[in-house]
Structures are given as structure tokens and as C-alpha cells.
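Shown here is one chain on its own, the form predicted on its own, set out as C-alpha cells.
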Amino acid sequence: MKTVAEINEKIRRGEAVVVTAEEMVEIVKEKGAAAAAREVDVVTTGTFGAMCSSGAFLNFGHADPPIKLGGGEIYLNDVPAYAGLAAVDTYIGSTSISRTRGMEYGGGHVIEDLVRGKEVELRGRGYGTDCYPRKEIETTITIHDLNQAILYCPRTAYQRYNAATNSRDETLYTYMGTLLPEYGNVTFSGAGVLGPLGRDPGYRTIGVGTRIFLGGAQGYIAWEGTQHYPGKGLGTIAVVGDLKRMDARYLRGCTIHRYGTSLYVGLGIPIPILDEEVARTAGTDETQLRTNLLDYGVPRRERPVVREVTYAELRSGRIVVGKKEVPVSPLSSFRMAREIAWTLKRWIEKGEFLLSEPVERLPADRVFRPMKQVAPVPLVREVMTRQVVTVGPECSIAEAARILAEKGFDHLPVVDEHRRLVGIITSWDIATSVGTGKTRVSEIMTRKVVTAREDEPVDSVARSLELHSISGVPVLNERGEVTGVLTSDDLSKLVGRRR
């Protein structure tokens, strides 16, 4: 048994034995947890990934004459910042996007620019009061002009993070990156063996007040993170630190393609090896670290679990999904996580970083609950047109034209003998086929069809219609059979009923 105070004294004397989590795995394998607990004093960890809940509190100081930006508008490099604080305080979130550059530049990039010492344009509007008469200001600032610049991230360092794949027949652009159709790839986040919370899953040494590596400087765990759900192995932490001391190598603004902006944050936590149990969990290898592979092709809160996977499988670069082997790509950088763990190790060995005991343990009983919704979510099956008319691929174009004209609609699904979708034609397809010599539906139909599922929320279908510039989609059941059609007219009627 050791105490944090005893380990700190060894750090001061330069006698502490500090190893990274990767090294600890090998020590535990070779010598066992009991011997590792006697030999090792501290295990260092690291992670470097997009942490979308990140942001920074900034204080600009007062202008002359003074202006009350609180309740007004604040823009940093044309990125909206929060104006609901006091006169010249703001919070800029990493996912706020530029009004002019869109997803190419956002709050995460502003934070990185500040840390790099770059000038940032500040534009603000107030509404004028007796004590704050000024209504507009436009200036430039650097991080050195700010009184305080505080990185505060309400949710970071998930204990484990679900992996992602996509069962749909179209590419999806998500916070888990680009997901190819029909289980074409898998993406994941997290540092596996180096992941901080995974090294101490019982939170015996990690809690409020724990000193950590944050963005290249020393920071602290401020509280449990939002969506903290330890019962499912989904613990999170809120962290805080002085942005003025940080290094842009460990804070990088990013754009997730067709999703939005974020901030890559480097974070590491030292694990004091107090006893054999802490040594055992700190030395767990990646074959024992498991997470779920979720199907992001189902746009629901509870996405289906495709299978359970280990981090050893994920980091191998390929895993089996169903009956095929698919490529796996990480969204976080293991190389940077390793660098963070080694940097923290050197700090401790040099006596530049002492451990701190938590002033309060992280709760182990929190449950992550979904948003309360007072109205049910309309599903496709409740809105779609059920009297669907279909044709086979050998149907003549003339007959398809007659059906469309007679029934007064624009979408005609093409199905095989089992009523499984093979294509779709529209009145536009028929109009453009005139004079081409084509006679069969199979010659003009669109074979790669955007579809909807019966149990899909209508909001996600509306998104597909907008994204693909189409006015309707066939609806399929779980067997892939056509059971209806959902059109923009159906959605318009739904909106009318809501009003």
C-alpha cells in the first residue's frame, strides 16, 4: 500500500518509478500485478482526439467608453461567441462555425489561433446603458491582450467510445467521420491502452481536483463530465486549465467533413499505483478493452449494436463485420497519445509535476438519460403513402408513363419478383427518354436509390430529400420489400397538422 503523499515525496527526491501505460502492460504480464504494484509508482496515460464539448472563457477587459457585450453579439474571426455572460466575458465553443467560411473555420480554430499568438478580430455589439454607453466595437486581440483565457471542456476523455459503421446504401457524414455504404468501413476514437479513464475504471485515483496534462500545460479535473455514465463504462470528465500556458501542438482546430468543426485536445492523467488492484487495472491490455460497434445507418437514439469489438482488433486496421473484412480507421491519434504519456512521464521524473489527491470522487451511480420529449416522434410508417404502385424492370416505358399519368404521382418504384427494390423511375426519367429508342423501364431507371425505413424518424428522411435534391423515396421494411412511398407532399401535410 502507498499513498499519494509518499509517491510525491519520491518524486521530489527523484526516486519515483514512472512508466507509461504501454510499459505497465508489459510489466504486469511479466511480473504480475502484485510485483508491479511494489515496483511502479506512477503510470502515465494520454489521449488526443476531437472533443466537441471544448471551449474557452475569455475576458477582454473594458473598452473606453465601456461597452456591454453581454446580451448583445460577439464575433471572433467572424465566429459567433456566447454573449450571455457579463459585459466583456465570453465563452467560445469549438463547434461554433464562421458566418462567412462555414465549416472550414470555427471556434476550435479560433482557440488554436489564440494559443499560437495570432491576432484575432473582435467585433461586438451592445445595446447601450447608462454605465455602458458604447454600442459597437471592432478591434484585434491576441491571447496576451486577454486578462484571462481559460480552457474549459465540459465533456472529455470518454472511458471508452463506441465504434461506428453504416448499414445503409449511401455514404453518411457523421461526427464519427465518413461512413461508407453497406458496412464499407469502421471508425473509432479513443487511445485504447493509453486511454486515461480506462486505466482506473473504478475512479479510485481520478476525481475532482486531480492534476492532469491538458493542452501541453498543467490542468485539473473540474467535475464529472456531461453524459457521465460509469455503469456502461462511459465515464467522462470536465477539465479546466490556463489557455495562456498551453501549446498549439496539443490543441488543434479541425473540420469533420460535412459535419462541423471541433477541437483536438491533448489530455493525460497520471495514475498513482496505490496497491495491487490499481496496478492490475493500469496494466490491462487491449485484448481485454471492449466497446460496441454501432450501426449509424439507423438514425435513432438507440443505434443497433452490430457486434462487440476489442481495441486490439480496432487498432489492427481491419475487422470482420458480418461475413466480410473491412478497414478500420481511427479518428484520434495514437502517436500523439503516446507522446503525451511520455511527456507527462518526463515531467514527473524531473519533479516538475506532482500528483494531487482528488477532493471528491467521481460518482459511480450516474445514469445518462435521453432528452425529455413531450410529443412523440413521427415515424415514416405513420406518414407514408401505403397505396404504393410498383412495376417490374421489364415493364415498358409506355406502360410506366400511363401509370404515372393515371395515378397522378411522380415516383414509381421498380421491384423484382419478391417485391425487393431494384430501382426507381420518375416522370422526368420518362420525359428524357423520348427519342432515345429505349423501351423498357430497366433501361432508364435509377439503380442506386435513396430509401427510407418504416421505423425511421421523418426528420432524417427530410434531411435526405434536401441533401439529394429529390422529392420522394421508397419505404422498405426489414426484409427490403417496398411497403410505401414518402414524398415532400407527405411531409408538408405533416407540418400542416403540427401547426
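The shown structure was predicted, so the numbers you read here are calculated from the model rather than taken from an experiment. Numbering follows the first chain given and starts at 1. Heads up, when I say rigid core I mean the largest set of C-alphas that superpose within 1.5 Å between the two forms. First, how it differs from the form predicted in complex with the partner chain.
- With a cut-off of 2 Å and the rigid core superposed, Asp130 has a Cα displacement that falls short of the cut-off between these two forms.
- Positional change of Glu394 between these two forms reaches 2 Å or more at the C-alpha, relative to the superposed core.
- Once both forms are fitted on their rigid core, the CA atom of Ser53 lies less than 2 Å apart between these two forms.
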Given for the second form:
Amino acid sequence: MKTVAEINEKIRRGEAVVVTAEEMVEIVKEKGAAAAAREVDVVTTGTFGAMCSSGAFLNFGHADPPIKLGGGEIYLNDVPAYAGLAAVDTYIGSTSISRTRGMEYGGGHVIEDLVRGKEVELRGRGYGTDCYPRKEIETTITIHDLNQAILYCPRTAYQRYNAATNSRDETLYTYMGTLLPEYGNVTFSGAGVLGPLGRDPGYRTIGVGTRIFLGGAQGYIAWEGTQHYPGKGLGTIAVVGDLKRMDARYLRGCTIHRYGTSLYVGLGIPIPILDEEVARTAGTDETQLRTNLLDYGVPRRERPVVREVTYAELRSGRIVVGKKEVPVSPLSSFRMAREIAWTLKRWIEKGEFLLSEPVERLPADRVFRPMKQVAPVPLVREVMTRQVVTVGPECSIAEAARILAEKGFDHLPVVDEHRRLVGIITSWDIATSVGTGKTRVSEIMTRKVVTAREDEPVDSVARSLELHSISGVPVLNERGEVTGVLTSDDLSKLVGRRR
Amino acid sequence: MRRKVLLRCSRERGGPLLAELVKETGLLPHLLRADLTARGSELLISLEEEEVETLRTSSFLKEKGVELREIKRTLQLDRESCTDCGACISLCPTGALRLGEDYSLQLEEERCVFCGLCVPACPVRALKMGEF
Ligand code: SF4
Ligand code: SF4
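Having displayed the form predicted on its own, please output the structure of the form predicted in complex with the partner chain.
The next block holds the full complex; its first chain is the one shown before.
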């Protein structure tokens, strides 16, 4: 049994034994947790991943004549910043995107540029008051011109996070990166063995006030993170630190393709090895770190679990999904996580970084509740048109043309004898088949059909109609049989109803 | 540096194009990609710089009606900017991108077929398609 004070005393004398989490795994494996607890004083961790819930509080100081930006508008390099604070305070969040450059440049990039000492254009508008008469401001600032620049991230360092894959037949662009069709790849985030909260899952040594490595400087844990959910092993922390001292190597603005902007944040937590129990969890290897591989092809809050995976499997670069082996992308940099753990280790060894005892424990009983929705989003099966006319692949083109004309439809699903969808035929297909000598529907139908599932929320189908510029989709049940069609008409009726 | 060359011929021709090329020119290209498109078949091969000239001036191309296009593209990795996150890796169809022993990104240009999938997927824009 050791105390943080005793460990700090050793650090001051330059005698503390500091190892990274990777090294600790080996030590525990070799000597057991009890011996490791006696030998090792501190285990360092690290993680470097895109953390969307991150941003910075900035204070510009007053202009002359003064302007009240609070209640007005603030733009930094054309990226909207929050204008709901006092006159010249703002919060620039990583996911805010440029009005001119879109997703190519966002709040995360503004923060990186500030940290690099670059000039950032500030434009703002106020409504004018007796004490703040000015209404507009346009100037350039650097981080040195700011009174305070405080990185504050309400949610970082997820204890673990699910891995992602995609069952659909189209590529998805998600916050888990680009997911190729038909389980074409797997992505995951988190630093595995180096991940900070996973090394102390009972939060015995990590809490409010814990001093940490943040963006290349010393920072602190400010509070439990938003969506902190310890019961599911999904703990998070809110962190705070002085942006002016940080290093852009550990704070990188980024664009997640067709999803949005974010900020890569480098973060590391030292774990004081107080006793055997802490030594044991700090030395858990990656074969024991599990997470779920989820299917992002299902656009619901509860995505289906494809299988359970260990971080060791994910780290290997290839993983078996169904019958095939597919490539895996980590989304957070393990090499950077390692660099952070090593840097923190060196700081402690040199006596530049002392451990701090938490002033408050992180809650162990918090649950993450879903959003309260007054009107639940209806499912496809509740609004689709059930009278659906279909044809078989052997049907003649002439017959299909007659049906389309008679019923005034734009398209006809083509189904096999089990009512399973094999294609779709549109009036356009028929028009272009004239004179080609083709006679059967199967010869001219489109085989790759955008479809909807009965149990999908209508919002995701609306998005799919928009993306593909189509007016309707066949609806399939879980056996792949056509049970209806959902058209933009069905959807617009619904909008009327929901208002 | 090895050069990449795209050979294209119309659909009707068919036949074992690569085998014929080897037999008639004596060159030993690496086959990087083979595609059958509506316009015909396309082979992406790599050759040494001087071999490209040999092929270009050979009678083989004309006889077989094969169009030759040298690929003047490169994929550039900006090491300074790359964070070794790995987001690009699983998108690469040829395994040209992978993490090395030390978990830093390795780009094997020889295997790259310039599909471009990795470029927009890089969160920090460290990958760029260049021309030369
Ligand atoms: S361009 Fe295509 S083939 Fe080349 S490295 Fe990128 S993903 Fe791989
Ligand atoms: S996605 Fe970009 S930053 Fe990440 S490893 Fe690939 S090239 Fe490097």
C-alpha cells in the first residue's frame, strides 16, 4: 500500500519507478500484480484521437470603442464561435464548420492554428448598447493577443468505444470514418492498452483534479465527462488546460470525410500504483480488453452487434467478419499514444510533473440516458404504401409498360417467385429499351436497387431518397421480401401530420 | 523508379494480352491491376523506365491495337503532417498502406494503383495525389 504523497516524495528525489502501460503489461505478466505493485510507482498512459466534444474558451479583451459580442455573432477564420457569453468571451468548438470552406476547415483547425501562433481573423457583430456602442469588429488576432485561451473538452478519453462496420451495399461516411459496403472494412478508436481510463476502470486514482498530460502541457480533469456511463465500461472525463502552453503536435484540427470537423487531442494520465489491485488493472493486456463490433448500416440508436472483438484482434490489422477477413483501421494513432505515454514518463522521472490526488471521485453509478423525444420518429412500416404492384423477371416489357401507364407509377419492383426483390424497372428503362430487340423485364431492369427496411425510421429513408435523387423505394421485410413501397408522397403526407 | 503503365484494348480483342506481351517483347512487367470495363480491358503494369520505352517503340502495341498510357501520378505522403492514425489503411484495395512495426504508416508506392480512396479519408490531409 502506497500513497500519492509517498510517490510524489520519490518523484522529487528522482527515485520513482515510472513505466508506460505497455511496459506494465509485461511486468505484470512476468512477475504478477503483487510484485509489480511493490516495484512500480507510476504507470503512464496516452491516447491521441479525434474528440468532437472539445473546444476552447477565449477572451479577446475590449476594443475601443467597446463592442458586446455576446448576443451577437462571432467568426474566427469564418468559423462560427459561440456568442452567448459576456462581451468578449467565446467558446470555439471543434465541430463548428467554416461558412466559406465547409468541412475542410472548422473549429478544430482554428484551435490548431492558434496554437501554432498563426494569425486568425476575428469578425464579430453586436447589437450596440449604451455601454457597448460599437456594432461591428474586424481584426486579426494570435494566441498571444488573447487574455486567456483555455482548452476545455466536455467529453474525452472514452474508456472504450465500439468498433464499426457496415452491412449495407453502399459506402457510409460516419464519425467512425469511411465504412465500405458489405462489411468491407472495420474501424475502431481508442488506444487499447495505453488508454487512460481503462487502466483504472474503478476510478480509484483518477478523479476531479487529477493532473494530466493535455495537448503537450499539464492539464487537469475538470469533471466527469458528458455521457459518462461507468456501468457499461464507458467512462469519460472532462478536461481543462492552458491552450497557450500547448503544442500543435498534440492538437490537430481534422476533417472526417463527409462527416465534419473535429480536433485530435493528445491526452495522458499517470496512474499511481497504490496497491496490487491498481497494478493488476493497469497491467491488463489487450486480449482481455473487449468491445463490440457494431453495424453502422442500421441507422438506429441501438445498432446491432455483429460480434465481440478484443483490442488485440483489432490491433492485428485484420479481423474476421462473417466468413471473410477484412482490413481494420484504427482511427486514433497508437504511435502518438505511445509517444505521449513516454513523454509523460520522462516528465515524471525528471521531477517536472507531480501526481495529484483527486479532490472528488468520478461517479460510479451514472447512467447515460437517451434523448427525450416528444414525438417518436415513425417506422417505415407505419407509413409505407402496402398495395404494391410487382412483376416477375420473365414478364414482357410490353406488359410492364402497360402496368406502369395504367397505374400511373414511375417504377415497378421486380420480384422472384418468393417475392424477393431482384430488380426494379422504371418508365425510363422502358423508353430506352425501344428498338433494342429486348423483350423481357429481366433484360432491362436495374439490379442494384436502393431499398428500405420495414423497421427503419423514416428519417433515414428520407435521407436516402435525397442522396440518390429518387422518388420512392421498395420496402423489404427481414426475409428480403417486398412488402410495400415508400414514396416521397408518403413522406410529405407525414410531414403534414407531424406539424 | 519503376513506372506504371496502363494498357487498354477494345473488348472484341480479348485473349491473353499479358502473356502475349511477355512472349513477344521479352519484358517482364508486374501486373498491378486488371479491369474489364465496358470499353474493353485495362491492365495496369509496372516496368523500369527504359523498359517503358522498349514497349512504347515495339511493334506489339500496333499489331494488337493496344493503347499505352504512362501513369504520371504519384501518391504523396506528407510525413510531417501524418499522425499515423491509420484511418486510410482499411480503404486501400491493394494493401499499399499499412502500419509498420513501430505503428507508423508505411506507404508502398509500388502497390498503389491510384484509386484515390485514401486521399479524402485522411483527416489531416497528409495524402495527396500528385502528377509528374
Ligand atoms: S490511392 Fe488507392 S491504391 Fe493507392 S494507396 Fe491510396 S487507397 Fe491504396
Ligand atoms: S489517414 Fe492520414 S494521418 Fe492517418 S495514417 Fe493515413 S496518411 Fe497518416
